[in-house]
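The data below hold one chain only, encoded as structure tokens and taken in the form predicted alone.
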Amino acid sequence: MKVTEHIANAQGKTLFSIEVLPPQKGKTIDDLLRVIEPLMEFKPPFIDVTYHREELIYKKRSDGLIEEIPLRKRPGTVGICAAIKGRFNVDTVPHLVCGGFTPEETEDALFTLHYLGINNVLLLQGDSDKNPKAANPKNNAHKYASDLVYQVARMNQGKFLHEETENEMKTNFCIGVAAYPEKHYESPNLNTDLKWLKHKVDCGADYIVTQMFFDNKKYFEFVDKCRAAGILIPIIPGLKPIAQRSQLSTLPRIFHIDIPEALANEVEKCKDDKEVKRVGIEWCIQQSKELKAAGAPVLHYYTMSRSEATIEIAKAVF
């Protein structure tokens, strides 16, 4: 079932969903399934699975030359989605990013998802390439998420990259995209960011999931601005509790978000990260309750493939 169908069927009830990471190499799918299993008590209608592009390492050869070696630290998102769907009979939402695939590889991945009965995707620009000087960059990869949205929307119309597949079939993907209540770091201002978000919607996006935030006021204001700009599709808030004191600096640096003064002050009072985790959970519970009372369609939790904090929050909210 599509994410938008789950939202419609809920008839105004706020749903619970999670995002997980594929297990690192050396771990098995069972490690991830054990994280997900206790969260199934809260009946998530769908589970997101992130995508991690390959990295490059450089190794000096015996002849003195430098060899470029592709390295993928986590297994494929598509296979993980199929395993989760098979184990829990829950819809999965694989993430696809621009820089990770050529348009041809994107189409192949989407055909595989179509055959597996997975009909939701979250389409992202993706993290910046950690290897900008790679010897063989995929120059024809999509640059912007809107281009990826446009490709998937065309597949839904039966329009593919090569003529031999034209009109033989149509895919039926529900297309999710990302948004940033505090604006994308590459945008000069929020209004410009909204213009490009509207472009993704016009290209075919069906719903939106936000970057994490810690101030609900920013989410509510963002939704109001979206509606005024003609963006009328569901906007799902993304949430993550603070768990370590160091995140007061790392989260703003990595994700370009603000930590409210009240939350930062409470974290600064903590003697250790155990107390920080407690503060983070309580803050996220209050955030969640307010968002639920305001009618948010789904509360989407970034678990980082750890379940303990999310379980405690869900028990208090759902």
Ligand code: FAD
Second form
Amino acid sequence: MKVTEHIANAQGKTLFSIEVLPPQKGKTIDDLLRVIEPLMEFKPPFIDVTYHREELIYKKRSDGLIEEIPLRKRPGTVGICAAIKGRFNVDTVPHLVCGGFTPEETEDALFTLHYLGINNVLLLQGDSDKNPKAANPKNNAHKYASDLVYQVARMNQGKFLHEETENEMKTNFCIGVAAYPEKHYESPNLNTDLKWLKHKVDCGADYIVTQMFFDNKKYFEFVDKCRAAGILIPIIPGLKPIAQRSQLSTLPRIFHIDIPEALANEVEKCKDDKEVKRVGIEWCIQQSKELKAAGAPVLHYYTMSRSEATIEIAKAVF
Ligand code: FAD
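Could I have the structure of this protein in the form predicted together with flavin-adenine dinucleotide, to go alongside the form predicted alone above?
The complete assembly is shown below, putting the previous chain first.
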């Protein structure tokens, strides 16, 4: 079933969902399935699986020159989605990114998903943190998420890249996209970012998932601004509990978000990361309860493929 159908069927009840990462190469999928298993108690109607582009690593060769090697550390998003779907009978949402693929390769991947009965996708530009070349895709790859949205929306109309199929088949993907209550870091201001978000919606996005935030006011204000800009599709808040003191600086650096002073002060007072985890879980429970009371369609937890904190939060909230 589509994410938007799950939301419609819930008739205003807030749903619980999670995002997991593919295992690192060398680890087994069983570890990931063990993470998901206890979370199934809270009946997530869908589970997102992230996509990871190749990272650039540098090795010194025997002749002294430095070799640049593109390496994918977490491959297998599509296969993992199929495995989770088969094991838990739950809908899965693979993330697909622009760079690294030609539009033809993207089309093939979408056919594979279609054959697997996976009809939800979250379409993204893709991180360029660990691979600066990802920001300047080669091979005619899409540059912005909206280009991907346009391609998938056309496939849903039976329009393919180079030819019409003989039996007039159409795909039936529900299209999710990302948004940033505190603005995307490359955007000059929130209004410009909203203009491009509206463009993604006009290209065919069906729902939005937000970047994590720690101050609900930012989400509520963002939703109001979206509605005023004519963005009327569901906006799912993304949540993550703080777990380490070091995240006071790493989360703002990596994700370009603010940590509210009250939360930062609480974390500073902790004597170790065990106490930080407690603070992070309590903060996330309060955030979740307020978002649920305000009628958020789904609470979507970034688990980082660890379940303990999310279980505790879900027990308190759902
Ligand atoms: P876009 O919507 O393409 O926007 C990128 C920037 O360009 C924005 O500043 C926007 O305002 C601007 N812009 C958009 N369209 C245009 C245009 N036509 N002309 C000019 N400017 C434009 N990354 C991964 O690699 N794998 C994942 O699995 C993954 N999952 C994510 C899930 C969520 C919920 C979120 C919030 C992020 C995720 N990311 C993931 C990170 C994401 O890829 C990065 O944040 C990326 O920098 C932006 O992606 P986007 O899809 O929002 O980009």
